[in-house]
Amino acid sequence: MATNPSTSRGTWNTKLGFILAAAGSAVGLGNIWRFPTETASNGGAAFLIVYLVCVLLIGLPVMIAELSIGRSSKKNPVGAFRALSNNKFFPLVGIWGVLCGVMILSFYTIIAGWTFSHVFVEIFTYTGMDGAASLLSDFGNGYVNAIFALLFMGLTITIIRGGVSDGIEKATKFMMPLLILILLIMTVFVLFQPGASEGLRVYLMPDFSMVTTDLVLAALGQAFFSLSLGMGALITYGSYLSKKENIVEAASYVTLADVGIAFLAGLLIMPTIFLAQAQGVQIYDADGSFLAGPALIFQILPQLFAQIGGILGLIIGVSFFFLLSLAALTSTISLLEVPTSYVIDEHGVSRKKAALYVGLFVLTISMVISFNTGLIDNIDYIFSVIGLPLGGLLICIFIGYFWKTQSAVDEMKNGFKDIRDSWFTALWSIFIKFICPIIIIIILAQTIFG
């Protein structure tokens, strides 16, 4: 049974809710707009295969490492290298893991309000309200951004300070499924409207002939990216999880989880911009490339619910903004939890505290990025491109030559007591030691220096 959050760190409750909440941390807003978009832009189902390899060969590999980590040493990412280790650099890692992600929740926060101020922006263009619409619209409106990433971090703090079991599990219980629900309920809606066969022909035939380098790096960051690999969210997770769960069993659920809701995301993105083309919308920009990201999202599929029009298309557009928000909260809630659970650790301070000046400190960030959005890129280049995959390389160096793969695997016998004679124990050292840290350099060099 978890014990009390206001009293100590907590576990969870089950395994169900362990892989709910880490699948969790690992969906959101990227695995709804950008996967299905890289995916059409790199040669439909020839990215998706290369992606899922890189899943298997880059992202498991990591966060089975990132749960050992976590699980051993029973704390955030700072106290668990420093429980692991006598080497005086590697807190720095957790202390920059936990950095990367107060910065990433600062401007998500942002854009998750945009998620969710769109539910209101559908509801006011159906009733005629459109000078309300277009006030909420306008994300050049720092007064509208701040005060829905307000909104958006309140719920954020209430889920945290709730405590593991109480609230982060309990809440991705709840959320999770209804998110799997709404998409796949959207997705067969779509698939039988005009248009769409074309979206999903795009999306499900390969085209080999577009397997080139720059593909392969952008599958292999997105499986990183999609993971939610290298800031020391999974460590924290892992710190929760019961010495009787075989890790990575837990790990590969996390992982299925992650891919299955991505590949129904494109799904019902694909299909959906041809049904927006179909209908008259301009899906490409004027290189001929798809338009995606938040012009998608915020552009295109608004002017798709409109052409519908009537009570079928308010329905249809609040339910994509609201799933959109499910997915957005599912990861700010990791997002919180990592420094949270710094603070908890490492200064002794009760989780209700802790949530409420943590989240307080990143919201301040987030009203000055709400009125100069153009912030947003730099930070995200800084803490998302490039911090998650160093974190990514500093943990896969920390594992395989400093705690050592045989402590990892140590750990992993607690649930998984044949793993010694397992072909996964050699595997999976090569692995951490070698061919992911070299994967992941290539990607850092391609994406500073390409």
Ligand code: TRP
Contents of the next structure:
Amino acid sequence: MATNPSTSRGTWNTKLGFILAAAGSAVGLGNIWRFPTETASNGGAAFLIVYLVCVLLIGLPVMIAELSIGRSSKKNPVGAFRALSNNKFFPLVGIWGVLCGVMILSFYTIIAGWTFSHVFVEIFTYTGMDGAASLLSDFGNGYVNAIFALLFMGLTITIIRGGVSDGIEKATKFMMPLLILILLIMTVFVLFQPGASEGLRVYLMPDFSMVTTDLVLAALGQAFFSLSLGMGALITYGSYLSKKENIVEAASYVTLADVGIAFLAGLLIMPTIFLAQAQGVQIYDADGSFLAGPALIFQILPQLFAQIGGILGLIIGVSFFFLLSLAALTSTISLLEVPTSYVIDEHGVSRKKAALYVGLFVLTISMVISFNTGLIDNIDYIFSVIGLPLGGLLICIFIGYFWKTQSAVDEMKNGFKDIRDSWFTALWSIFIKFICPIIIIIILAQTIFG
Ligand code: TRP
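Can you swap the form predicted on its own for the form predicted together with this ligand?
The complete assembly is shown below, putting the previous chain first.
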């Protein structure tokens, strides 16, 4: 509905709608699956603390930067860099962002498909249809992977085709509160189980001897991935934001929501793992390291749900995988929106067609990955572990040395009148020009050459 007639770009209807959509993009498998296991394998609260420092020192300033670029240019990442500077290099950064979006989405949909298929696995297990349950939980089966990836992508495309306010905003406004509610209920339930305290102890007692360069790398990567930074998702979402809104405040809410939900997910998952262990489920692998990744979510937790048993086990199991599917869907939406908005803006294609074509293109790559799931780790490494911080670095350099921090501050002034005289602008500018790029360069260099 809320389409701006002069540019025919969509706009967010309400500030809350925007914050929920951006928080929906941020909150995903990264929070509920990756964050708790990273924490568990990296010294518990020690990782949590380093992660929080990365979020505050790098994540939040870069998020404000992306939103300013987006709202000022009112363009997709490629068009945005072109609109704000004559430099010929930076539109390539936008293209890199679009490519990262496509590639991350191509494997994210498959994992999202697993979370969705496990809603059915729980039901089949409960009803004694063991054959169907084990068919769906076999990740080596390319056909099953492909079918659920297709389902998930279909849902994502349908929402994106609805547009910014009638599609993305409406869907996330409904899904995010539901997600928070399910997460809260499940967390409270788990925390009251006898034996939950062991997991809480591991989660909340920092073991600082574990702080190594690897841990810092993991924490920075997690911050970029979890906040959806570095590939222009927030440039795109910012391009639909009204000049009335306060970017700094909005970015703070989104960051708070993301960190809050990750923390809450830790309160749910960590005790759950130890509850499972108390029930005899294996949680460490042969070399004594923590079973992370797919094993944790798709093997350990279902075993626990089965041991709880009965209708209660079913309800918990189904809710958990439904929760994960919701979180994943609000994230795949943002991943698809970036290349879609690029095709709409730069190639003059209608939204409905663009969403369909881009979605089908991504799905083609997903089909290949479905039959070769070993590719996931490699694609993740290139396009998220390296790709996102690299994008973030280039965004900082663009603002700091080409578009200029002053132009960004002028943009932030819309919706935040006092900002020009505040200490915040000086501090933010120093972060974007020096602190963020230097930290990212050091960490990237360690990742690549270390
Ligand atoms: N932030 C999401 C998560 O935590 C993943 C995601 C969605 C993402 N959009 C993104 C990551 C854009 C990087 C860039 O699961």
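Keep in mind the model is a prediction, meaning the values are calculated, not measured. Definition used throughout: the rigid core is the maximal C-alpha set that superposes within 1.5 Å between two forms. Numbering follows the first chain given and starts at 1.
Task: C-alpha of Leu304 off by 2 Å or more between these two forms on rigid core - done: No, the C-alpha position differs by under 2 Å between these two forms.
Task: Core-aligned C-alpha movement of Asp138 between these two forms, 2 Å or more - done: Shift at Asp138: below 2 Å after core fit.
Task: After fitting the core, Asn87 CA displacement of 2 Å or more between these two forms - done: No, the C-alpha moves less than 2 Å.
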